[in-house]
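Here's a solo chain for you in structure tokens, the form predicted alone.
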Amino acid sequence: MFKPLKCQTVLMILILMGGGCADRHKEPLIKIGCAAPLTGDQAQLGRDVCRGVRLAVEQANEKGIGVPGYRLEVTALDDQHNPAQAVNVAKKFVADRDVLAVMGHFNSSCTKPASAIYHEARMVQITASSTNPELSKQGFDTFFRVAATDDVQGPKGARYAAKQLDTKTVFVIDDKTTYGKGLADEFQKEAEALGLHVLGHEGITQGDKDFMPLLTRVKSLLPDMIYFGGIYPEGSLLVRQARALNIPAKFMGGDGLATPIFIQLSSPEIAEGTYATMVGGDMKKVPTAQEFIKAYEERYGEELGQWSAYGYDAANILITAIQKAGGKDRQAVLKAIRGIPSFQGVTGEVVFDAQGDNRNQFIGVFKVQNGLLAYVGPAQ
């Protein structure tokens, strides 16, 4: 015969499931979007960003900073570093209304499509890490991004190159996306204003293994540089190739190459004497950011990621937005965060133009020496 648990007991299981005899009060949340690519080739870079906008939120809760009887949380969701998916996720958010904000997407060809999604929803979202300078261009009241542009990086990319390493010749290739071509382009373009001689410039896929064919074109014409707009993926695979064929051109790209991984990818003796430049310098030799390296490493216990502390500023932006506008209202959000003058952050100063775009745009380069990433210097 069956005979009810006893409250006790029922407490017992309850509470080892989360639950309880009585409803638990639950706190009401206000929750804050991380979308980036959180599984495949990508992911390191989706989970750093992601990371550094969790320890910002986790500090906000502690501190009792945003709206008063609401705690923070974050939602991360994997758009995969593919555009559709990118748009799915963003009608996740959209749809969920204790969503007030979306940081991301991680990279230029999902934000893109993505951003219409927010703009029609009146969500605001920034953008740690999506370079190109196009997304800025569609007048959307709903975008903001703290990671400089790629009109910015590009250039300074080619002066560093015909100015620093000598560079005459030059062989651009990049992976077609919104991101690794609009970057090639705007380093073409300066590179040829610079009088430097652009031997040719290819497309290559995103997934796709072998490069020997174009490689092997690539080192009959003797360039003294292969300069690529690209995710390390792709980027480490071609830099193995060509030195397989003893090309001995240098080898450039941007902040998609600007990470140990790719060092790790390449090998350390191939990736050994690489450039690439990053929309930051070496955060370890900020003064103001020791504290902020020093709690991610504690909550982590791992190194810094590259776009970490740029996800933690994004997050820091619109939690003083979320506080500002004292409640749960997107439109709230969006007017708070358009009067907020400037923010400093751990990577600098922040400054939103009328476009969104961050007006402090600093440019750093990054050299591979003794198998590890070192910062060499800011890009003129």
Contents of the next structure:
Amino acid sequence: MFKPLKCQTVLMILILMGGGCADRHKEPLIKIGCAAPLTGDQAQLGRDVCRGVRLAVEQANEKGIGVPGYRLEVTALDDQHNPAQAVNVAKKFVADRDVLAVMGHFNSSCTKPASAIYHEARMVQITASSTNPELSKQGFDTFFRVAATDDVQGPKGARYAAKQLDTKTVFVIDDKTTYGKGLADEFQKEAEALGLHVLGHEGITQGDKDFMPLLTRVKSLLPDMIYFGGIYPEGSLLVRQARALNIPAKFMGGDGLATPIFIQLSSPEIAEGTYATMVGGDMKKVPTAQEFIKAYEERYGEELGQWSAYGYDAANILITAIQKAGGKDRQAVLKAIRGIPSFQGVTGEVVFDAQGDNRNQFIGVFKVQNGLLAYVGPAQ
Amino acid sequence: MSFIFLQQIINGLTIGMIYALIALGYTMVYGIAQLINFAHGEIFMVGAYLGLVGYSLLKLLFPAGGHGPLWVAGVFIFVMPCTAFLGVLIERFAYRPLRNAPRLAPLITAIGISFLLQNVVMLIFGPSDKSFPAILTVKNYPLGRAAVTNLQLFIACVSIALMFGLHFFVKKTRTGKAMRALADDREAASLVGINTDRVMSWAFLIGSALAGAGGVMFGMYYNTINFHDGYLAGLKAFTAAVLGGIGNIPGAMFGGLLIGILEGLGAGYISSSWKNVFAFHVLILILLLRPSGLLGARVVKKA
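For comparison with the form predicted alone, provide the form predicted in complex with the partner chain.
Whole complex next, starting from this chain.
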């Protein structure tokens, strides 16, 4: 009884010592935070972004880009697409002196409260995906984003619906989040300006499953189109239940639906013919992105995620800024990133304006065809 | 627009049937053990996931096929015993050791079990939504301008059959009689030689089997399942049980249907943003105005 216990103790001491030694020999670190939902129903989206970031950092380490004497590392933290959790994550990043800048958050509702904390800490934050227009209007000079904003995405979606799809009446639904409601409101404004008849605008609750009561009402109004501002878990349920109720209306959404999981969850036959706008075009057709796509698929053994390229671009801008800053200094990274006139990324050219928004506001339209997300063309 | 009203009632009744099945488990356990089994919603969620497992197993055995009534039966035959066993297991290890502890203690273990089940499912199946296979091909039957699907009819038939089965069991069998005796007075029941441990196991077994069936139908109806699903559905079923009078079996069925319809009408006619508010408003109102529930007996508090 006594002997094995002793062995165990010795082993533990050895392990502890070993761990300690390894730590001392490590290169000093510069960390880049990645904040996104990594568990929960939107985990796939968060994973997409952080994988892009990780790939960029690994490539930079291989090529020796960065600050001499330091190794770059990604620290990913899960905000569970919960604003309160996002604040905790932001505080953790700010408290870690090794973290120079943060990629994130994913959801606008999380980016909003977190951005105040990064601003106070003078730490650069680049979001690859938060599209709510209000985020850059808070006067935070530490805020940057690669994605186009919803005051462009919503109206362009509305124009596409009116002009290309010949829509006359529309029912608008949103998920009551900063992103979903913002996008749906922008869509509705433009739709009304274009003379479309908006039959109603209703909210649903994230995490709910039963939208039959709302859709039954929508059915009686006979809209040409249902527009949904929100993300795929609810989007796929909406489209399924709408079809179960025999609602023939076209179904359209924003970047929250432009992902293959939307098709998988709503089943290909049911998702067929639905439209989604996306804050970018078809990556697979961009010649300059081919090398990145190949590297991504080799690294992860999976097809390119919807948001990975944006995470990759944002991380590369950050790495360039860190290299320019030349040291472990958050303030210097902020100055350096402001000094980058333009950046040629795999998603296109990224030019930050004074608010930190990307001047390149390209919106593409995707349609589910034969069970796949097919690029239809740019939304004007 | 009377067809909308009819459609809302059909929608509400369908989800109400599922709430009622879960509520039966709450109410039976409460009636017999005076315990609110907050892990019950999670058993329902595990039932949905086991449906997925059962379907995949069947698919391994019979690679041809994939849907039809036989497959549905197969999945139910797999899931219900599994959740029943899970319920008995939980009772044995989380509640029975605390039988004579203060009433707060098993309530806390119930919440613990609930977290445990959620996290185990998350670790095994991953955090993302899983799509549930379409075991029945959905067909629409028009009712004027409203429509009812074969899935909705199926859910109604299975739920009603299970509820009748339970009613028969409680009223006609020996074990059912023992259950009623236990609900009336546990000490007196044990004095006349009823094995209380066994009867309680039975209550958990039946309640969990019903929740498992509810879980499978929930998966079939909404086609996506998530490890969080047990939480809200469980709370609403609990509301249904309280509404009907907790401890009262017909009350739970009635409460479930009522909550389903109320939610459908509220979300359809008032605002879908407030959908979850309706059920919980009912909970508050019933606790304030008639704590014993609609069908519950007004019990004079025992001294």
